[in-house]
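Okay, so here's just one chain, in structure tokens, the form predicted on its own.
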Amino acid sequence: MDKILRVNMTDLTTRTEPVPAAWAGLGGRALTSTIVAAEVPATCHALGENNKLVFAPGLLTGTPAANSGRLSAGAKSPLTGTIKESNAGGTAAQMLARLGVKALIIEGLPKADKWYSLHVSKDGVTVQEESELIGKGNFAVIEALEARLGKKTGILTIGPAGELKMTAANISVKDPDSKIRSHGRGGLGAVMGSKKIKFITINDEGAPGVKIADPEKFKVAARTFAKALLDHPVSGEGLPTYGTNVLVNILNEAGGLPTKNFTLGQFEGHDKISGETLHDTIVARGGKPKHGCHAGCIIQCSQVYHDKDGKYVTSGFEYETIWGLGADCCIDNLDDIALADNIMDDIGVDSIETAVMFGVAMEAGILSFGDSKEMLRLLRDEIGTGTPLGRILGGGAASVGKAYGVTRVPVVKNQAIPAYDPRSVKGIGITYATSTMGADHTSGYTIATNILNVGGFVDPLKKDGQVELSRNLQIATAAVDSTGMCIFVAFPALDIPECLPALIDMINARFGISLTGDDVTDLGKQVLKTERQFNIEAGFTKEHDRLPEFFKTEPVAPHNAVWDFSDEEIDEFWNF
């Protein structure tokens, strides 16, 4: 039977729990959010007592379905002070789905000021206490554990980021390379950081695995699934071709690729750190051009980049944080931003909101646009040692422009933007106003629409359909980070007629239940619906439902485009 592991760090008490009827049916973002709204008041300090940290793999994690290895990590954001969930690949989520662990809730604080650790297995969950890796970056953490406890260990830590409870800090997931995958986003390292909790170990030995109602149903569904992956063009081709990086000449033609701390819509240097230059570099190093961020990934679209001496450098290179450190910043060297990218997976700081903090940081006169070699300074000597000003740059991109007077600070909720002008790409900005959790473009990633035409074509630049296009996909993707796929299931999802219902196939053979696309719908809903009243409880309104008013004022070439939503039209979003 599925569990509940309850962590109290108050009294460094454990227990295992009965799943209530109201959460069986969920999992991922669905269970951490009903989670958090249930048990957390949504007015509590989010590094205080009162918040809590849930761990939940999705539906589907620990099946054979492909893509189905996401962990959902679940609190009341610190940097945004709405609620927040983040998800990531890496090799926890399924231990603990194998484990039959439903959810990992952490509540407390400790009374002493003293680090611990947790150790997750098939007897349940316990407390220790840790000295000799505090301090230390994720990965010397990662190598220690596997010294200690062995290679096929699951391992969630945090880096000196979240030790000072930096606004920036993630947590960090062990991959099945003993890298890194981060629950980047909204300071959750943090909240770790908080309750004193240095790491998280998982022993799956004995696991009972998952339990699968229907083997048969769920065969042939899984293998009409996977085929509509790898049949698609984006997932099945551009994504594991050039990962997803090939939206950097993409988005530069579109004029929407945010540049010089988004005052232009494309940068100059963009063929240096395109997702082609980064594929040529990667295969001419000898790194690995294909590479999946958990087991049964087959959409591939990560890869490894060495130096150019062969030595590896990062792993999961991703678009946002190429085009943070690149085009926001003026930076068109691959190498220093790989770097960049190295340090920040080590000290545990998310590589979107560290990106646009930089090109904050770059306007505030801190460093010059396009000087990498401070920007790794900065990182290695001052973020990453907790000087006073590494604390203002690991607070974020708001953290730097309110320290230091700056107006074109690009955050909704406190939250950096990403990657995608709303300006030239409007549906984008609609997700980035409306979303629960601050400026997140997977919440609702109208790319596929506006710019690669996956699910039809809705004109970047008109505002004609972008409510809805956004709003229908904020709501399916509540719907799929509950249960366990990654995102970009989405691209078949929208053009594949077989994909959809063969993913809703596996959740009814896997338990042994008979949803429909509109159950699935009504779950996206359900989520969406509470996390709003959390964050209204939190004392959030409509009014926080808004992008910079630079967006309004300040035209970005090449097409003159500026963000021209009414406040009313900006509210529809919410009348479903």
Contents of the next structure:
There are 2 protein chains.
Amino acid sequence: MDKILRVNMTDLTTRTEPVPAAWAGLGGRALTSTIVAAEVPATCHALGENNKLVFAPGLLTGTPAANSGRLSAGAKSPLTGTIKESNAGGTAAQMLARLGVKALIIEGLPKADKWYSLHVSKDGVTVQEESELIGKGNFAVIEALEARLGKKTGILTIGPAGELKMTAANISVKDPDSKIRSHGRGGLGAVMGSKKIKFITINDEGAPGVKIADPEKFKVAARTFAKALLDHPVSGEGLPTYGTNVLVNILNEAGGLPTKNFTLGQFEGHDKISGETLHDTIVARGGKPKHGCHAGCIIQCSQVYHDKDGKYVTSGFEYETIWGLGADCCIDNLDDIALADNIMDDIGVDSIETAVMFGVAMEAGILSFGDSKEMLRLLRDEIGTGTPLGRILGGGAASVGKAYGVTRVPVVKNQAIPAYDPRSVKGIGITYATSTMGADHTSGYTIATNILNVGGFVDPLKKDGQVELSRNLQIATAAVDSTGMCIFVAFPALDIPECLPALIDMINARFGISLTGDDVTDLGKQVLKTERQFNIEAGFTKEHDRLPEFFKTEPVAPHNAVWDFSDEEIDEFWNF
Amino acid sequence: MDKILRVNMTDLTTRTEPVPAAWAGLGGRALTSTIVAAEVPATCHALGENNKLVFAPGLLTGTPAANSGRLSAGAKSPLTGTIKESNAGGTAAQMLARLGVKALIIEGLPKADKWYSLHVSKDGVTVQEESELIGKGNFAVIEALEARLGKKTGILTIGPAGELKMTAANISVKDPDSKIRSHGRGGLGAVMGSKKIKFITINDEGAPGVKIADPEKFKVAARTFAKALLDHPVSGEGLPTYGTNVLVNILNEAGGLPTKNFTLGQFEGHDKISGETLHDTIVARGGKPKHGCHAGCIIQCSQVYHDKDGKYVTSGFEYETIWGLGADCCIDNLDDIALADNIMDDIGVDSIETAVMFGVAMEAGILSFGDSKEMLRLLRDEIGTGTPLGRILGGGAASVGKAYGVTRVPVVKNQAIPAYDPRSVKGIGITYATSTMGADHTSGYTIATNILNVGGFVDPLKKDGQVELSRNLQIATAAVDSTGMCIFVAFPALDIPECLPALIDMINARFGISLTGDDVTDLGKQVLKTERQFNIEAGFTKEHDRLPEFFKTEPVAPHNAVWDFSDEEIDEFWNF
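Can I have the other form now, the form predicted together with another copy of the chain, not the form predicted on its own?
Once more the chain from above appears, this time first in line as the rest of the complex follows.
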């Protein structure tokens, strides 16, 4: 029987609850957002006693469906003040799903000034005091816990940044290689830190496993689905070969690679940090060009990067990170970027927020554009130890902008704008403006259609069709984020006719139900509306669905494009 | 002929313009808010090229009317994101009024990385480059400018905090003794700093002066008005004797003196920082217990405080400052508080925002409650020089709360809550919640009726009548702030029947018009509605008209009172 695990950190009690009927058909983002909207007062302090931190595996997580092992984390975000869902790979989602844990809800704040850990097993969840690992980085936590509890233990953990309640803090998830994946965006690590939980372990010994209502139907659909993933040129070829960093040269060519804190659209040093260079370097040094962030992934985009001596530096080395520390900070040294990624994993900060923050910090004169050594020092010695400067930087791009009076601060709803310039890739600008999460490329990845010609083509430099494109993708993504699927299944789903029906067939076979395509679309719409209603109750209006002023007034080379959507055109997004 | 002076900092041009008909009947806050609402896009970056900084003397400023010499400064606030009006005494308002300057509007941002100064005279306004005084404190600026331009020069200036664009930065105004009064709240010093204007000088040689349409009628009304001010026990006796700091013992007695970052309602050391102690200390050391912030003030509440050696330390030494650094930071050493006030004047930060900030910083562990020496060091060496810690502190209470993850942060719309606990003085809580300016006691000073029995009595511990009280006072205050009058004229205006008609008679006699009491009330309502409309367009909703969560959940001694207004009750405020 599926269940809800609930932890009250105020009185340190735990409960196992049946799944309410209204939540039975939900998973992943649909479930975390529904729970947060139902149980968290929208105007509460995100680090206060009334916020809740919710983890939920997706509807298909724990089944043999390819790429279905993502875990959603949700709460009111201390960075944006909006509702937040951030999903990650790693081993935790599948373990929770096999244990029948539909959601883990953590509420309240401890009264004592002590640190704790949570332990999930087939018997439920327990709270323990923790002192040994407080102050430690995420790699040390994982190493120590594997020694303490065994190699197979699932782990969610926060680094020093989360302990210090920095709003760029993320939550780390152990991956199949005992390395790190992240619930990156929105400062959820600070919420976990506010509840004084250093880590959560998962032991799935004796787990009942996931029951599939119609195994034969499931098997057929799963095969069709997997084939579509492998057949599509992006998910079957581009991503497995070059990782997500395949995008550096593509975006540079398109003039949409934000450079030098969003003052240029192309980076001179793009070749040195490109996916092609990354691939060759990884191969030459004996790293892994293909690597999955969770068991069952057949795209294998998360590469393992080694240093010159062939030693592990980082994995899950994403385009957005490399773009941010690279082009946006004018750093063309992949080794330094990889080392920075390692440190960000260890101290536990979102690599997008932090990379964009460094671009703003460079503009503020805290360090110079291109100074990768000082960037590494700031990460390790300032953010990692919580000095005053570290706290400003650890608050993300908007925090630095405020402290230093910078006006060119690429954020929406206080969250950093990632790797695609909205002036020259206009669809993604609509997503940044309207996403319920603050600026977030994953919530409606128009790059697919604007740049990669997936799902048709909508000219990135023109306004026509962008609102509709972003709307359709945000609705679809909200649904996909609820299945536990990796967002990259969207590529075949947009192009290969059998893919989406196979995905729906898997859900139907899993639960013995009969959802239609329209039902899935309705779920996506419902998720967006639930999230938006929370934001409205938190005080957000259409005036917050806007890009920063400088995108309107500063044309970006090479297209000399500006952000030219009127407010009314943006607001069309919510007409559904 | 009255005129508008307009300065464009982008191309460094200036213009003298006729007063548009729609602005002719406006002054002070009514005029700054009308101009900001008309000319500043509500969603602009407050430190960006589209914000404007507006100065306007009141309708009666420059006339012989008692207490009419206040200057309004307006802009979009970088602290709150709302519209902002902050008014101050000093000599500038009357000089501008005598020059016929209805408003000085400063727009744009310089292209070059240079600093400038503005110079207002009978011939208009000019822009000059400035280098000598950049980085200097306000006292040094005033001294140097008096040496450079003559003792009579009017001066508006920003300190290092304004240059660094800190959101607690204020704008200083030279007072009749070449000391400092402040446009304190809302970070307007950062707006002036963003426009790279270090100071503005005013030379009123050859000024036409203020013409009064009906001098005889004016004289009679002015006499009645002045008599009312002198006859009222608060403006005629309490304030002249003890200054505003008369309130320490009164609020302590009422249990409404926020102590130790708003965790208590009474301060053990209240006697040591009280108005009575302050008065005796000033007298014993040869300071001035009575002192006016501008020529023509007959209340004389702004005392001059000397050190043990009889040397000047500070003036305009207000209750809210002494409360904040005293009770709220648990410091009972008046000399240290006075020294801190001197430093705040010199570096140019709002003494309310900064004092409340220190309470939050003490809770965050940056320094200990009661540690006045470290407070002085932080002011001078960190805020004053713009270290990273100084930038966090110079961002005000909310900035510290965010950087250190503190949840007990007494702010509304990001601006610090002053010296009256809203749980035990409930009327002022309605003002804090609903003010268009963020938390601001001066925008609807219910303390008059809740605590001082002026204008009747509304029990501070009960909810009944508070919304109406705050509404009436906020409407009246918006009108009074437009006349150039000191807010303390409200005491006699509420109790002495002849006072308000005399004030209106003075306006009518000055302009040869015939406003009624209703017209003045309508002006107040119009000002509030204009300001609110700006805020709505900036993205503010009723969800922002709320006090921080902890006021609802943490009862405050000695009454164990909580903030118990429902959202609907608060929102009644805007029904007019």
